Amino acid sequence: MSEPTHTLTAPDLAAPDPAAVKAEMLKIYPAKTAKKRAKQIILNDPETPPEIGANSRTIPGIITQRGCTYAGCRGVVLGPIYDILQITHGPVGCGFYAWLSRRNLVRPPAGSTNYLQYCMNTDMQEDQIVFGGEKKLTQAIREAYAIFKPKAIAILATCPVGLIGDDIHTVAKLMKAELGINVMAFSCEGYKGVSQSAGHHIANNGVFKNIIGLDDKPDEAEFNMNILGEYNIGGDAWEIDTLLRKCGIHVTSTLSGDVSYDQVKKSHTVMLNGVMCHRSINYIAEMMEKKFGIPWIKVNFIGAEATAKTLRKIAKFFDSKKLTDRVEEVIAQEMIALRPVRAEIKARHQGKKAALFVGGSRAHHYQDLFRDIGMEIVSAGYEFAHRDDYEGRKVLPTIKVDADSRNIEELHVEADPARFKPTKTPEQMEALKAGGFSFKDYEGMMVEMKKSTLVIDDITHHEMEKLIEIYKPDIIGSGIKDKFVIEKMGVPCKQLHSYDYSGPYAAFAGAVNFYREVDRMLTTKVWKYITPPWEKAPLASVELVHASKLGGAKKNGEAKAWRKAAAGGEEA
């Protein structure tokens, strides 16, 4: 008997049963681990999204894609502000880890300084771990100031700093008085939260307390806004800014992509905040609304239809016929160039399968790009999301604050007596809402995914292998930690943390880039030279198919033949 090939596998007979796939993923775990992971692997219901286990500690021994709290603060939110000199206080490995590991591209104006190219670290040694590192940190700040003369310095703590009790906030206060510049400290020790999400929150608090509001002079523009939660990976922020400028909308600051300290200082002077990555920066959006009266809306510039929808929503907020007409002109112009490319690529890949397991809102937003070219999403999940990222902000009142979340300071924010200037009157806000306009709202990822699709939070290495083995997706969008494992299994992996050094993928031009890159990945012949594990030793994954889906004696006979062949029988 010849060895069974993929032409006999269960997915050719019928689609896998998601409930059975979940059971297959869980059966290898000890009972306690399986019980916890069962809460984090959910069969979706878009009409009434089920409760998912999220923002909980990763189980020791499970290979996770997550990063640490320090990574979320230094590597994501604070790091891309290019002219803040940032000093990592801790062992050199932590600083090196966060140095240019994300592609936060910048174009500093002539005469300004870009510190992103530097890796600055106090390089704590054994004697500082034993006797304290505050003196070394003070020395490092003085040396850095003498060399660079920065406008601001940020101190970022790593795990040993918190464990030995170095008081980086007192050091920052003393050095601020001595040097006459803004010196701020961030207690973002890696262990402080269950993932990098805690670091986002800590960075939001620090940026809000120490930078936003320092400059009250607004940019001169008829329509101005901030884009929050956009990090200019591969030039995304540039595409968004270019598109908005075509429409006549000025972006004062993008937090945090190609942004300067001075831009962040006056980010409270805008009329509107648009939030791209809900998880990483919703805290700043909320606090700016409370203190300065700036409303925020959820936006998405990933995918052609999503971008058009976002532009129309922004225009509706500003309530200007001139702007609305211009937005429609720009959309029409952009779609003329996009449609033929999308149609050509969609014809080749209609019905193919994708899965996404990426941080921030990427596992949500990038589904739009795959759907644009007719691909089906078989599973998706985040690395470090909270329940509201999956189920929508409506569940926020029901989320119980656990011990890990209490490690993070909650700022008490009140309206600024002099600077609280709402963009819209209460009557205007109510009129917009009555017309279907939604403020500070995010419906979550689940409502846009099909019923019974597997939603997996903090996917483990084992679960990823099972997903590939059973569903056999045509492509996966994921991170660098599992990219090459996935590709060794014969599946192309689009690395969506740094875009495999490509991009941009935002707005209409970015969507075209993405369509073409996915097309190249799916049509290249290299994958034919990789034999995935299930073709070397086929497993009886046909058991994961609904019997009712097989439909009829003929297909039941085929299924039995497949089972026997997979077991080494002779019927195949």
The other form holds:
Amino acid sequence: MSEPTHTLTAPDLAAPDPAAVKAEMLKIYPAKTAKKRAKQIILNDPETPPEIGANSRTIPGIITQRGCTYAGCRGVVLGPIYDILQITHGPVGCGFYAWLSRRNLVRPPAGSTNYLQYCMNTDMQEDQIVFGGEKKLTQAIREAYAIFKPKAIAILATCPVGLIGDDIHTVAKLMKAELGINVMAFSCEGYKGVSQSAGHHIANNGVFKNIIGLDDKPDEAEFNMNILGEYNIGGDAWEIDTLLRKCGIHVTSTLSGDVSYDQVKKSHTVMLNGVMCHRSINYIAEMMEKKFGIPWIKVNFIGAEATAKTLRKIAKFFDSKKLTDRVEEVIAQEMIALRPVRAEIKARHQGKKAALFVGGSRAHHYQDLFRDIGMEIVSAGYEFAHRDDYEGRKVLPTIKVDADSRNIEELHVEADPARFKPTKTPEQMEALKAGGFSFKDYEGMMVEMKKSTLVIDDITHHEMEKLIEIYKPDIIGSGIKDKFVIEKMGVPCKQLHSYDYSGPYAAFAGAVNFYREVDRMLTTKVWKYITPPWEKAPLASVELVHASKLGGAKKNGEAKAWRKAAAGGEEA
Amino acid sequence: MLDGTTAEIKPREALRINPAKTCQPIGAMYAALGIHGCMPHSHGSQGCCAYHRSHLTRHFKEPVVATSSSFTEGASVFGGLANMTQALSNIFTIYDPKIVAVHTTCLSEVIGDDIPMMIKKATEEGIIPAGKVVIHANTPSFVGSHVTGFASMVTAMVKYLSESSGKTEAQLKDEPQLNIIPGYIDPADMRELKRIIKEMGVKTVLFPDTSGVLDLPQDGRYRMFPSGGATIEQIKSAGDSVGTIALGHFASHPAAEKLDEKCNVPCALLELPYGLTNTDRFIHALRNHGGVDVPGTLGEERGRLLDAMGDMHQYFHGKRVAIAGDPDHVIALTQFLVELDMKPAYVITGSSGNHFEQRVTEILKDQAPEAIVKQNSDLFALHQWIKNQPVDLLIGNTYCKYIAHVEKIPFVRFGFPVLDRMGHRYFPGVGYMGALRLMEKINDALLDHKDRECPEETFELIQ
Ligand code: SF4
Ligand code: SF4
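Now that the form predicted on its own has been shown, please provide the structure of the form predicted together with its partner chain.
Following is the full complex, with the preceding chain placed first.
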């Protein structure tokens, strides 16, 4: 590849045959590896999505995007609650890397401490590995309390903790009694699951057991809901909140983006849960429904069309003419600002190709944004999602629980006798359903993707290289570990975990930001300079002329020569 | 910002807050990337490897590839042999590196996996193809820090690769070669060391060498194993060198000592060449042990640095400075600040090691005997001291920026990691030219701060 791949954009190239691409990707692997990866590279059928081997073990020696269970627990649901003081129990590293490396933006009110700016851990030493670390942990909690006086403390375990058998739950219980504040323990050792996903589940369980339901006083609002699975990367939660407020809907708690411990305590007092990232938080949505009677629906505020659809769905749920009218007004208003930008950018990039490999929901949600501007998704896949996120929740009963998933506790939840107050009566729910409304309705990524598109779970480094070589996408959405690999090949890569330190991209205003961002990445001159002029046109260069010979034509001649040089030897 | 940090200092023994160090494997991974054609391999759960790759990538903004044994609970209980074997088979089949450098993680250390046995077994079973090499370093993170991990991997290079070929002294003196062990410095620094060495005309082997690996040009191509890095042959030949110049007590001296022990190569144990006198010592050592003269060009560089120090030292003189970072870096930088007439007030490292406190105290004994010097410290402690008695300048990695912001202190980024600025990726901090750059950064930070904060009547056009 001497030419940057992006210049070979492809209406002129025959569309690659996905089955052949798959075979090409697998070709180099040892048999055992090929067999396993074959189950994770799937030719899509939106009618009846084929089974994908998601949420299975990562193959040793394969360069993967995935992280660990601890990262999942520290990173989402629990981690971003800004005023819980979190202590990582373990050697210094795990906690260090999780320190401020996810962009969960917060604006705490005056007087409240944002513990996300702190990295606290027990910096375990050999002594504790040999003789146990409970004493040091207990001491660390006492010191943290004495220094910071937090409302609540969470303890997170890393790999060595489980192995040496420290009982962090007993420590938490004792400390809770001693200090009189909520002290919670999370057994999220890195090896507990096959990816971050296990950590999400553990965080869901802990937050549900220990925080949700501690404060029964609801926020006063006519329409009151939570947004679940939204982490306020780059300010997304703020965009969503602002939009909903415009419509007259109050968000009690965003789990977990710019959210306080106190907000989470009363998150069970709402009428509706809207689930953004299904993968990371469907457990809490389910448990809140069972225990408190709060129905949940899938929402998606990524993409203009998706946002409008979501607003209408929420309005329909609340079943109020006033709200419905207001929602239509807001959509109309927002679209007035959005349309011209979208049209302008769409005109430039219609038909260009994107591929998305990230997370547990974004590889799906961001397809909507690219489609908004007429781009095509040539391939997509998640990093740590499960089959239901690909194929839809309808496959849940058929998912085999393997040894790794069995590791993670399934909380047994029953209706709370005093507090189970369904927002809607069974009749109302049935009526809504009869009218085409669906609850718990995540249909997954595959139904929205074209037939035969390659869906690749936990894409490996090698497969990514092949994909770029063959499909030559114009842009790829991925994460920090891939970004510069991809860009070295001359293909711009948008980090969809950190947003490359920009954003927000949610709701209408966020969509406009994203269109502009894609436009910037696809039009920047950087990639055009890759080939130096002497390689493009070896013989063309600035001529040497005697100044005296230039005469009257000097000025013109000079300008022409410079133009020529600037254009890499070709006449501009 | 950092609203929970108060001036009142309460006793703290067990709780680490805002560390000034991280864990061993990231250093080992970085060192391994300084071998040409090397795949670093993390033996443990994949989370560590993901964290280390991500963080190195954020610092270098370059592809950082490494593999993991991807333990799940089974491996954690029964040992990681099967995972290692499968990993090696995949790595050599798919990525085809020349060498794999294995480091452990807390997990594999706690369960006590025997890596040499695993490598031996993989060799016997033919999983490691003929001509390919696998080396290893133990890097438990409940001991030491990322600097220890770096040092251990460099030492592993010596243990596994360096050899004395049995050449006679006379043969070796014929074309004398020096080893340079550069320490935990950036690719731009390694590149600068090589430039200086070339100017001097000394034949050297520099290892590890991440220049040409983690500072790649954009040419539209991705190469998993780029042209840079010390080759296996070079590291092998280190055993035949006439001497080793090792830069940094913590990151480099252990490997130099190992090389002496194994191949009888004597070593000069220096500090990192940050600042004037440390660079002087490095060049002096190259001159004497390489048998060359110092070229005029380097003399001129030195002269320009000294000239700038003379021109600008009024802005440095007596300024109180807080420094946080890795021990070798901080020791050398403290020396440079003393050369600039500054007054280091708090000098900390997150790593442990008495040598740090002894050496810094010695450097400061005339100029700033009252300075607080601490190993095994953290940024929270540093911040509290600053709250009690402020400083004029803070120097440290990116994590320090929160302290600088909230306390409104001029701030210079230095060390590892720098996650929010670009200069370290391209411009060296070592050598005379590097010292000029550091000095410029300090000067800019101080004067920009003055320009921003001073009353109008002292806002000056010329400084
Ligand atoms: S488990 Fe150990 S090696 Fe892994 S990230 Fe944590 S401290 Fe580092
Ligand atoms: S895998 Fe274990 S040791 Fe590694 S980062 Fe995760 S919790 Fe820490």
